[in-house]
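Given as C-alpha cells, the chain that follows is alone and in the form predicted alone.
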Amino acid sequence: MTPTISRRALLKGGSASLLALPLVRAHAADAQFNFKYAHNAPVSHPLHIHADKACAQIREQTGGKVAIEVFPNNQLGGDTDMLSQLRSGAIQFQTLSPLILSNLVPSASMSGLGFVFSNYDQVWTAMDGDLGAYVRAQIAKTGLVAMEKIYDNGFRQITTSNRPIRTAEDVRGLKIRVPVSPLWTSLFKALGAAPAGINWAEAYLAMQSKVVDAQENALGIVSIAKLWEVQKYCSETNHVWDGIWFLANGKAWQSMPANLQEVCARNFNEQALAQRVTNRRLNESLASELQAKGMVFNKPDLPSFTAALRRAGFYQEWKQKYGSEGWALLEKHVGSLA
C-alpha cells in the first residue's frame, strides 16, 4: 500500500536535506547482518521515503537480524564513487540509474534510449517483464543483484537557462548536464548538441556558473533540486524514461540464508510497485507549481527528434552495441527503431 505522504513532504528538504544525517536504526549493533545502503536522492524524493521504508520493515520482519544503515544525498560521494564501493563490498546496497550502471553493464542502457518509451504502460510491460529479467541477468555477471522491480525516476523533460526547445533543432549546440552515461552522452550528440558528463552532486553549480546552459531530468528532481533559481525554460520532450535498480553486493547478499534474503526482496519489490505511484503523481502535479515559481513551459516537435536521430544512425548503431537479443526484446514492447 502506497503511504500518504503529502506534497509539501515531498518537496519539502531541498538544501536542508544536504545536512541529513545517515538514517541509523536503533540497537544496529545487535543484528546478525548490519549492512549500509547509500544513494543520491534527497529525503524528500520519493525514492528516499519508501526505499527507507523497506529498510525499517526488514528490520522488523527479520526481527532484528537485518539492520540496514542509510545513507541519502550522495553522504557517500556520486554516483559512480558509490558503485565503486558497492562492488567492492564498502556498502552493501545501492539504488542507481540504468543510465549509469551501463558504464559497468552496457545493456542496462537499453530502457533509457532516446524517444523509445511513448507511456507507462509499455514501461512496466518491458521492465516487469522480459526485457527487465534479460537486464537483471547481464547485471549478475558482474557480481551484483537486482531486485525484480525496477523504482521509478520518471520521463525526463530538457530544462534551459537561455532558450526553449521547441524542435530538435534548437538543439544543436547546446551545452548540457547529463549523467556520467555513454548513451546518453551519444543521444545528445546524435542530436548536434555539446552533452556533459556531470555527476549529479556537481550538477547545480554547474548550471549555477554556466559551465552548462541545460540538464534533463523528471520533473520531480526538478523541483525538488530547486531547479527553478538556475533554469528558466522546461521543454516537455519526454525524451527518456529513467527507472532506478535496487542493487546488492552479491557477497553480502550471498552471506544472508534464504529466509532473510526473501524478507528483504520482498519489501524491496513492494516499496518499488507503491514508489511507483507516488513518483508518477508527484511528477504530473508538478508543472503548474514550476510555472508558479517563474519556468516557462511548452510542448516540442517530438516526431523532429527522432527523425533526427534516424538520420545520425543513433538507433542502429546502439542496435549493433547492444545486439541482437536484447534489441530484440526491446523492439518487442515498442516497435521497430533502427
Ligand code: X2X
Contents of the next structure:
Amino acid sequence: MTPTISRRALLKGGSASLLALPLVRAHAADAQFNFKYAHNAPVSHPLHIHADKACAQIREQTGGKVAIEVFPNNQLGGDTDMLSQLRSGAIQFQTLSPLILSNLVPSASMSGLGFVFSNYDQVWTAMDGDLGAYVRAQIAKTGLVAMEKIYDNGFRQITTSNRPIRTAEDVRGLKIRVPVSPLWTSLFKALGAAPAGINWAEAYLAMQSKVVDAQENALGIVSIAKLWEVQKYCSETNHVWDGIWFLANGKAWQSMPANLQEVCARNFNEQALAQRVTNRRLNESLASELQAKGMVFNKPDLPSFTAALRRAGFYQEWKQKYGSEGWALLEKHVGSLA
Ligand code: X2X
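With the form predicted alone in hand, show me what the form predicted in complex with the named molecule looks like.
Expanding to the full complex; the earlier chain stays at the top.
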C-alpha cells in the first residue's frame, strides 16, 4: 500500500498529517505492504527462527514488495494484548496457541483438550486433515486468516517448585500458572488445582515471586526461559499437545493480490513443516540438559489423570461446549473420550 496522500487531504488533515508524512514515506519507501508480525517466543525458540526465516524469504521472493517486521518475545504485549491488536489491525500477523485463540474462537481449543493426543502421528493427521480444516473455518468467521500448516509448541509437562507430581492427587490444591484460556483453567480446576491464567510475558515473575508454585509447558520453553532457576521438579505428564497457528488480520491479508498471498502462505507453511522437525528434536533432547541444571524428572501415573477428569465430568462438559460436529472429528482421530 504505497501511501498516496493528496494535497487536499493533507490540508484537510492539518498538522497531524504533515507530521506523520515523513515517517510513513520512509517506512514504505521500498515496499508496497509493510506488515507487523508479533509473537511471544524468545528469539532462540524454533518458532521465531523459522517464522523469521519465512518473513525474510517472503521479502526476497516478492522483490521487496512485502516487508514483514518481526516483533518477538512479547515486545508488543502479552498474547491476549497481541490478539486484540491483530483483530484491530494494529498488527497484521501473530502466532498464537489455539488454546489462547479459543478466547475468540471456542472450538480452536479442541486440539488442546487434556490427554487426547498420544503421539505426533495422530496430531499431524488431525491438524493437517479435517480437524484442522474445521477449526480454520471457524477462525475465518471471525475475520482472521489461519495459515494451513500449524506450527508446533509441543507436548506439555508440569513443573513445580515444591513437589513432584506422581498422580492426579498431587495436583490437588496446586497453585499453577496456565495460559489465559478457558480450557486450560477448566482442565486444572477439574483436577482440583488452583490455576491462575497469566500471559507468558508475566509467567516467570509469577513463579519467581511465588504467586504460583507451578507451570506447565513443553521442554523447549522450560529450557529457553531458564525455568530451572524457579522450578525444581518436572513431571512428564504430556497432558496437552499445543500448536501455534500463524494468523493474519483478514483485511490486511485481502489487501494483497493473490500472487503475493500465495508467496506468503507458501513460505509460512513450508517453514511450519521445517519448524515441526526442529522443535520436536529440541523438546526430545532436553531432559538430560535440564537434569544437569538441577531439575528432578519423573514419569507420573497417567491413567490416574484421565480417571480424575472423567469423574469430574470434564470431557462431557467440553463435548457439550464444542458441539457434536467438532467432537466427532476429534474422536475420529483420538478414539472415544466421553
Ligand atoms: O504461554 C505459554 O505457556 C506458551 C509459551 O507455551 C504459549 O505460547 C501457549
